[in-house]
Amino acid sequence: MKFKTPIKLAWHRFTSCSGCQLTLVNCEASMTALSAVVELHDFALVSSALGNSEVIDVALVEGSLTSPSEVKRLLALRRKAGLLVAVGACALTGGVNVMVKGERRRAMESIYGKPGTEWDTFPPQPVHHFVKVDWQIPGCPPEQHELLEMIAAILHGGWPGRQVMPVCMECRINENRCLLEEDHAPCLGPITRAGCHALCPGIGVPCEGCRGVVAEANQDELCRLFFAAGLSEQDIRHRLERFGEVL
């Protein structure tokens, strides 16, 4: 599907910090060719403007579901949007909010006081489970490159490539010492899909899997790895399953 420009686009935030859309703002040396080519429909985080046309090109999705206004919210968005892009770890798995679990009224209780127990909300959901997602892009919070790709490739008729490779690979290609292997230290890098350049590993902080798991991913060595380094089987679930998902 191509698109003429500027192409019309929307970002439409629900149970998240806002580290995603922030990442595209954050786009600072890109912003002047990106006004040129997109032309902005309810982005909170940029405008105050509310657009009023009943097409979208393109809406952004941030953040996981957690109650029904949120879903009928996003049933009309996909009613209007000609492609529909879910961004970052909440979006995709639910993402760290799933932690509570079993726990949410109490959670709920604690933060919000006794209105908080009345409020009618369910376990956060990824987009995907309401809603068909053309394209994801992963990460807490995304890679800038990776949204500039989307949106250029999108101008182009079609989608950026995949990365299918884990994030071992790219600490090897930069160099970096193993924390997995040298430390002993809970690294998810051997079956976190790559794309991220290794940022967390690079400066010595173990991989969090937050951007979904490889495909052909060896989770049994990897949790007899975190067997060896000393970790109980509740702490490798735990450490598995930090952003929503049993990797």
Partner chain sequence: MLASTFPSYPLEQVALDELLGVIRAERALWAPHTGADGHCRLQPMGEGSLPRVAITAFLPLKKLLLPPREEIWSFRSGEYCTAQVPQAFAVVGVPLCDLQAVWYLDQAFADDLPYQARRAQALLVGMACVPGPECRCDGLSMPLAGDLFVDQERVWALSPAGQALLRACGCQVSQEMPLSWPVAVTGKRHALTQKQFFSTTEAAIWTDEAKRCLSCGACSAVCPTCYCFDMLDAAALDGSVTRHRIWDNCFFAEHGKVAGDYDFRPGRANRLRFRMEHKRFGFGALRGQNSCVGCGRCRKVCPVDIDLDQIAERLDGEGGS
The other form holds:
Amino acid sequence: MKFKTPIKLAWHRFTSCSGCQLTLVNCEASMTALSAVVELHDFALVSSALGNSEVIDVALVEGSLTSPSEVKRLLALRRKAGLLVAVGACALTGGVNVMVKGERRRAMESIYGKPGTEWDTFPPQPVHHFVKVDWQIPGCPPEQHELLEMIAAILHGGWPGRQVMPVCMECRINENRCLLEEDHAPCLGPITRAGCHALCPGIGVPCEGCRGVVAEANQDELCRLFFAAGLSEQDIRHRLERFGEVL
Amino acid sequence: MTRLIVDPLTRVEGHGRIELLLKDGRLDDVKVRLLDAPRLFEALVVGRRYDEVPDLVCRICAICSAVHKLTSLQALENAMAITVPPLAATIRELLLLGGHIQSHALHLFCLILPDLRGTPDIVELLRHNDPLAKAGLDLKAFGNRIQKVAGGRLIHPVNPVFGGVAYRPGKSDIETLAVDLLRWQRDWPDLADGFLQFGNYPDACPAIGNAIAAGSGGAFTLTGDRLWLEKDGAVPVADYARLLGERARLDSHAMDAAGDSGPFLTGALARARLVAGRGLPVDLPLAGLGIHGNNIAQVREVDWALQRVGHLLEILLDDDYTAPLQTAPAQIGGGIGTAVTEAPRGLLVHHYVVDEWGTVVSADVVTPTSINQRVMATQIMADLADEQNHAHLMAGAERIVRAYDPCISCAVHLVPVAASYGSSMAKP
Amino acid sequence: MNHALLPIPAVIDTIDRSVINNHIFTLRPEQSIELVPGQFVEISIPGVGSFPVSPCDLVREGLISSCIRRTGRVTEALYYLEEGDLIGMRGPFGNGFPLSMFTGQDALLIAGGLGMAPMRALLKALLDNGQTGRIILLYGSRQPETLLFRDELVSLAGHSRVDVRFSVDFAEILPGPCGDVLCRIGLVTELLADLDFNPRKTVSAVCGPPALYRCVLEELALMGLPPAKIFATLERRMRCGIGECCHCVAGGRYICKDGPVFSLEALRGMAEAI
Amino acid sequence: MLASTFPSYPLEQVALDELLGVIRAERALWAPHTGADGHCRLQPMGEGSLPRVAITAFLPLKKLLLPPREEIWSFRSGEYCTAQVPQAFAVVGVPLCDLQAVWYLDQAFADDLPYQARRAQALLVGMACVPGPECRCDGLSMPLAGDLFVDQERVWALSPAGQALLRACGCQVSQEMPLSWPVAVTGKRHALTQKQFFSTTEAAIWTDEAKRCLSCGACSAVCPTCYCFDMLDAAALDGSVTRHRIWDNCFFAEHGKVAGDYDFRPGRANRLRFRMEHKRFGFGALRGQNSCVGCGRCRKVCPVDIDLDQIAERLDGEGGS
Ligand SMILES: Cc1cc2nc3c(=O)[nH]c(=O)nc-3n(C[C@H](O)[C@H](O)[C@H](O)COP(=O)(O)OP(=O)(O)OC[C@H]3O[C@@H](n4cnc5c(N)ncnc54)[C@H](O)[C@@H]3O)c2cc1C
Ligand code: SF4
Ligand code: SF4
Ligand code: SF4
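Can you swap the form predicted on its own for the form predicted together with its partner chain?
Following is the full complex, with the preceding chain placed first.
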């Protein structure tokens, strides 16, 4: 996977809030440097250069899949993309969209009335259910530095290194007071994969787990702590299912 | 009969398409379809605790995530009759303004400027060291710094919480913003002139639609308790559903605001038309401006936002450090709450019904782009009636839609009014 | 104190791609690095990361060759590089095989899979200095196709002092012309069964995956080799190579610094070592 | 009370503010600072006079000597360049346990150039502390590292650099005769022999405690003598690369893994045991050397109250069985 610069970079969005692509667009300070090494191909949010390339070097994919037409687009993209990167919680696990309960048709009807039942949609699925994913960038939203470092590493012919650790580690490194320990707050830091520099606990907001569950997490014990702190089983479920795939 | 299709729309947020129908070479019918996949947020929040809902609905759209979060908090706080402390209100407003600055900068310099320069995107402009593109990105970065400081996390901010805010931004952060602000108050007029110098906005008919905006009637603000209309005065926000008359459409994934007073026009241009003379520095003959005037109105709104940010920073600089950040709910109780905010691209409404245990039983979100959906097609028809060149037609139509600064993921929200929950507001 | 964490630029001199996913990379560091067999270097691909690797040959004219398997993130990136590309290298690290102990003794070398790479360096050193008696090499691989250095090893078998035997886990047809080399289907340990050697006059070196160590080391001891004369080289996730980062610790010892070559005697006292 | 041979000066001879001035003239100054949230952190010290007692800060001195994220080298246009030499700094108000921990790090990183470069820039001023309920310092009470030590009555010179500073403040005659050393250790820690520890590999206590352990890594993050690290490259869009050394942690799932995802230390029980082995018996050249200085940080931060001393007590009890 060594590409000629500028690398042909595509961004495809499926069912999502656009936050992942906005994260890249928000890297204002790096935009000029980026413009020297990438060429945008399908990146509808910021570019009108569409579909004019047979081959894409790196395709970034945002969002979950919710309809056959999206799947078709994804498959076509995979065929022409050298590398495919799933970006963000929706692409990795389905994201908050997954939380809609019950039968999809019923939910559609409750919202759109009759027309809603005619759209061909299915419950949100992560990207890896359909195509091979070469790399993943977690987060809702993802971190700017992870996107930029990945693009820079691709220029060197590889994927960036990263540490597999929970948010707590970064939280302690930042010398934040511990919300779980001191306030008995439902902080998901102990089981959430780090990389955000413990952004939320750093300002006193318990981690909502937006970067997904860290390897070998001890969820049982954390639930016990939450329960002891007075959360109901339903509260705990709601808290964990937001980004945790515990449906 | 010829059908021209622009799909997908580019340099707008979300997935949409335009269908242009030509009869005998002349434009006969236009369809603007907002095609983001439905995400069923209004179904998703039902059954959740009131304080969890703002964290979820901000994920409707990233560009407006702060506005969504603040509006839903406000609606839920209204439902439980809570007033946030003044300091929290200040920090929240700062977040809102940061969002406006970043969103307008994004729209003007990343999405519109390439049209004016004739390039596909800003990356191309940067490659050629375009000074306007660079300065515009700088302004965008400034808006983002404000959002980061006030919101904690840039997208999907976490600082606003039920009852107020979680933390007070550090003094040094506020001071740094104040220094940046001085620079922007100095540099912005030149940058604004640089943008406005392009005389090549396409000629257009005056912008169609009954302008609508939130406000309180006093000075220009981005929130308020009434909805103001260019024609027909004002109504209390609680009456939004009747006024807007949203209903589902078969050909679009966004609701359609089909109320009798419409079609409506919302956004910077509508605000400007409504509030000229109330603090928004607009010195333009607004009435005759076409929809591309929305860009000019956004430029003017940045003037105002920069002033207003200065005022808020001053408050945050010399306020006392014991001031409360949150109001605790006296008791969790049921209620109905509505709140409106002017998002960068127009009117946003959140409405919730909460039961006595604090569980949300129904939710309704009306977004600016679904409100504008109607006028978009009409405007294209009006502006391009005489255009016969297909390429020009397609480009022109796309530019008209782009001028509304639409946000399609916002628009494609959902509207369940689960009748079984006995909601007070039913939709036609 | 030199800056052991700072790589020296190294140029990829040649790449031998004859075995799939087990290419042999020959590198030329800007300053020469001296290594004894069993020692290792850390190879760095800037922007991607680094990994430890043992040479599969003696260092000649400043050139260091390693057979590097494509297993993960960093090794994968190496496979996209070409002759002439610049990478980094630091070392030497670790103790290496105790060459002097082989003097006047027979050598029993047992390699499994990629373990043949560092073993080849030892084999070459033993052949070079000529002070070892008989050299027996038992080499097991998954399939005939993944036998590394096959032609070279086969030709060695003609050597009067050297006895080479292969085993493969599974094969449809046994490997083609193997000359004097015996090849069996089965585990490399099975080659030990009908081996005729003098345990009291033999030093053994074993190199391969953890599973190999678990069955072969104690077996050798049972056959009568003193534990102090059975050596194995261990693999760990080494970040520094100088006994600091703790990733390679087993039984309180740094495998990167106190090892990676340990005698069975030492290994017996090291919890979690194999 | 131990007798000390460190030269010392009665406080009335040493003007502390003058001493501070001399230090400030050459170095950035760090001191423990207790914030509004009740936590004490090592922070750059603004104006003001010397603190008079040591406080155990949230993160120990390793945050300055072995920073959580430290540049080791950078790579640009084909060259590997060393990171810049750090600026001189001083830390005042260091408790005795943290000084002992620095000695331990000094040994563990004896051959590490970046560490030693930083260490050479550090001037450490110890102070007598008020032991808290979490403290379990043990063993030697005489500082093994540091430059100066201040108690209520005297200033002690622990190193030639410290001595030179005192001279610069005009202190001429040193007190040569042994004086009794003012700091006593609490001595509350449970002793555990290697034999006891290693005979309990299979003890139920490991799985027991591991059931609760969240693997959050807090204990080792705040420990003054935990020093596992990882190396990560960060590439920039201009093609340059910076290699960072960042804190790692033996509780994390990747720690004992090698190629092929083979894990030499699977499961929390093994990982907990591994950390305890390091704390009580050290690794490599420091084998046999206790590395727990008893600062009590790990106990304090653990969200599920895992306490190595309690484990030691239980192991002692179970040891024979
Ligand atoms: C002394 C020694 C000599 C070696 N000699 C050779 C050799 O001659 N030829 C050869 O092909 N390989 C050799 N290896 C193994 C080689 O280091 C690993 O295959 C390599 O690190 C894999 O790196 P990667 O980044 O491609 O894989 P990764 O994607 O990083 O990892 C794949 C697996 O390896 C683990 N891992 C990550 N980093 C390391 C690391 N630095 N070291 C070990 N495991 C890691 C991961 O946890 C994962 O399970 C040797 C290892 C040691 C310790
Ligand atoms: S606040 Fe949350 S993330 Fe931080 S240490 Fe405590 S549990 Fe971990
Ligand atoms: S602290 Fe948690 S919720 Fe906040 S950004 Fe990090 S992972 Fe996401
Ligand atoms: S193990 Fe605990 S008490 Fe001992 S030095 Fe480390 S943090 Fe302090």
